[in-house]
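Taking the form predicted on its own, here's one chain by itself in structure tokens.
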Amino acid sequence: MKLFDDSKSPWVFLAPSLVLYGLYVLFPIVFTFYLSVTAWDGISSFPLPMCITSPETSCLSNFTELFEAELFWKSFTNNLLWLVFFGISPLFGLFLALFFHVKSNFASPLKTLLFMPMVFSLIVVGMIWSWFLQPGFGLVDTVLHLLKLLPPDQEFGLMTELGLAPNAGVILAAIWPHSAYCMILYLAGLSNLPKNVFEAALIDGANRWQLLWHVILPMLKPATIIVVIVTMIGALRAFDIVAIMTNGGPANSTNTLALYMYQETFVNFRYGYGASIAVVLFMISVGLILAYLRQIKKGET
């Protein structure tokens, strides 16, 4: 005797996962949107929208204040820099994947060494690079002094200068493990490509560049879509490596939206304002990913 018909069987098995997904993903998203229209400090009783507790106040006051804040636009600009320069990691990952796809005696040990940073926490990666770039006694300064490329009384100062220099140092540190992740994704894609297509292209007289541009890259499109989306999300949610290396400094020159959200929420106890930053960051992420997928779909038609 069946407890339920076959049409309902998939939902029975999916139910536990759907409950957990709703509890730990959907509910926090919805609750964050709700918090964004409150002035909750994280300590007082359950918050109500500002337009209810203070009728003279708009429910969108957090967003109005946010878009007028200079630090928001500075953090947003830094996230755009992350989007641009963090895009180097997929290219570097593709290069490494193509290099290691050719079988050799040293491929496996080198792949292991290059993938090792991905095993580390980004906190550890940030601490390592902070030691590398520490002005005065960091590894980079020490080597430059030993090689006489930097006077003894001067510092390299990449992390203490204002402008693009600190962002470059932090992004460089983040590219190190992310390139390894992109490499693994591309290696998985390359391993699934049919060899007969390569052989047919070589028989037709295609050289290596033609083989790469007209055969390999188009067939790696599914892997590339995943890599680009993961890279975009990683650039927009940059937080931990920035927090451990610079904490947004010097003078907020490396602050990002995720770090700004953390500071306002858990340091200044402005949960409502921090939630509004999270909502804006979420909308930017969704908008960019949908625009990218629409462009991909348009190219297929």
Second form
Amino acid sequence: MKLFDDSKSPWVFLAPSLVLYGLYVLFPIVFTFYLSVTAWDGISSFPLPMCITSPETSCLSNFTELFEAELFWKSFTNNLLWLVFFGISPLFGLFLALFFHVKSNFASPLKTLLFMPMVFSLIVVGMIWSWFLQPGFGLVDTVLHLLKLLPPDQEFGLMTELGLAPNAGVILAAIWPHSAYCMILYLAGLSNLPKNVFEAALIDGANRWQLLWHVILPMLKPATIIVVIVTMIGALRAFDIVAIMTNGGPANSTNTLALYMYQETFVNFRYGYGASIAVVLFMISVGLILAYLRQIKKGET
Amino acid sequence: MSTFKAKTWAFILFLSSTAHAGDLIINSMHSDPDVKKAFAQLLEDFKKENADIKVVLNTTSHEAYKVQIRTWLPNKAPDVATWFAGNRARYFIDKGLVEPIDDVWTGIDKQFSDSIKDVVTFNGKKYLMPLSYYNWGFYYRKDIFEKIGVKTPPKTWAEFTTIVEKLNKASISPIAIGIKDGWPAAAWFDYLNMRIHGYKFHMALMAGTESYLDPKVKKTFEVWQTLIKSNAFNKSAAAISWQEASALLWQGKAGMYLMGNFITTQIPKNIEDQIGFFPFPTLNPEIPNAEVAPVDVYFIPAKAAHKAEAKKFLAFLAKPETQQKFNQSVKLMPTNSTSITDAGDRFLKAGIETLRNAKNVSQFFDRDADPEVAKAGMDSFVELMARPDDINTIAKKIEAVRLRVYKK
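Here we have the form predicted on its own; I need the corresponding form predicted together with its partner chain.
And the full complex, kicking off with our chain again.
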């Protein structure tokens, strides 16, 4: 006797995870979209959209305010910086993966060392780097003083600048563990490649660059897609390292959209406005990733 | 961790819905081990007098509490909750979420100073019961002051700036500050603004009824700017935390530090004797001194289920013996002025004297001002300290947020 007929059984097996997915992923997304048109402060009774509670305001006034806010554009610019410079880590990852793939016998202790930051919590990474960059007594200052590159009465002021400069310190800290992550993804990709193709290419007279460019890289494409997407997401949702190293400071110089969203929601208690930042961030992420995947698909045809 | 706590908390709430009369549920944000221990002792003492009341205590970490109180206060509230005095409390009081407790205050109000009563009274009614507070002021290196020929700590601004000059000449950072988090800078704004224009103007500014474009605020910024430009503060302030800045004082790299009394628990043993205290100097002799002294309070939510028991508890908190015992063990000051304070701790003694001379106490910038204005303010203060050129832009930034918040 069968409990369910065959057409229903997939749904029965899927049900538990669908329920969880709906509850913890889909519902919060929809709810955030809804909150973004309200002016909820988190304490008043459940909110109706702004244009219903006060007809003279537009339902999108959170968004108009957002696009006029200096802090939004500052955070947005910083996220762009993240996309560009954090985006270097796949190159490091690829370089390391190729190195270790070739020299795999010698290099395993080194590989472990390089992989280590990946195991650390990002909070630990942030702490370590803020100590490195600590003005006055951090590692960077100490080394610069020792090498006489910086007069003893001066301090290396990277993290005290107002403007784009302190982002360098934060992004550098983030690149460290992320390169290790990219390395692991590429190593896995490399170990799946069939060896006989390399041999065939070498027999056909390809040099090492040609082998890399025309054989290995195209075959690594599935790994590259994953690596690029995790990197893009990592850059857009930059939060933990920033929060621990600078908390967005000095004076919001290193703020990112995710941190800005957190501050508006849980420091200033503007749940509606915070949700509108979340919506914009969501749109940017989805847009970027779709554009990238489309580009990939185009390349395939 | 916090979601786990939230769930535990929700579970406790669920249980509490079936609680019997005679129960007392207290929500607290004092998760610091010392304070937690002292508060547990206080509850023990309360139970001795009130054997029929069953006390349930829920302690949440400070930051999580600030977020969660907004969920439970309007819905399923405990019987007693911890909070801050001043405008942070006004926010809930104006929404009708706090029970007035004038009856608890009858007969005991003479035991509290006017400055304390002022921060628990809103629209003529008393809503809060204060337990402890602490003072702010300068902690300085006696040995360094001696070395540059300063015998007594400064009383006036002129004396103060002379010391700054002398310390600079001796190649010591005059004042330590770390503003990686903005609040230590806000203490400077609080003090300068109160010393130059008085408590009343400062509190009106905090409550949103005065403008940040007022020439008076500009004057405050100018005094501050002059001080910053005279190299009064250590380098790289924007990248170091308040703890790292205190290290500058301990190492003798800086001469003094404007901080709350909680810093005295961190003074290294070997230099303990070298650290002294003096209150923020006078800037305008016509203005009576007001001090920054954050008060920790307890209140009864309007939706509390056991108000009679809660009032008994608040009356117990107000007692001089209760306040004395609790505060002595956590090195804070009792708000009941009939409590006898052990003068064993010289910093507490100096603090009590400072507050006794104060006509009013403010609650600190980020408790007195609306949270949004406070954040914009602190960001701007950091900007001023890092780049002390453009006072007008800074004032305009805070003003823009004030206008948006208070037009609602």
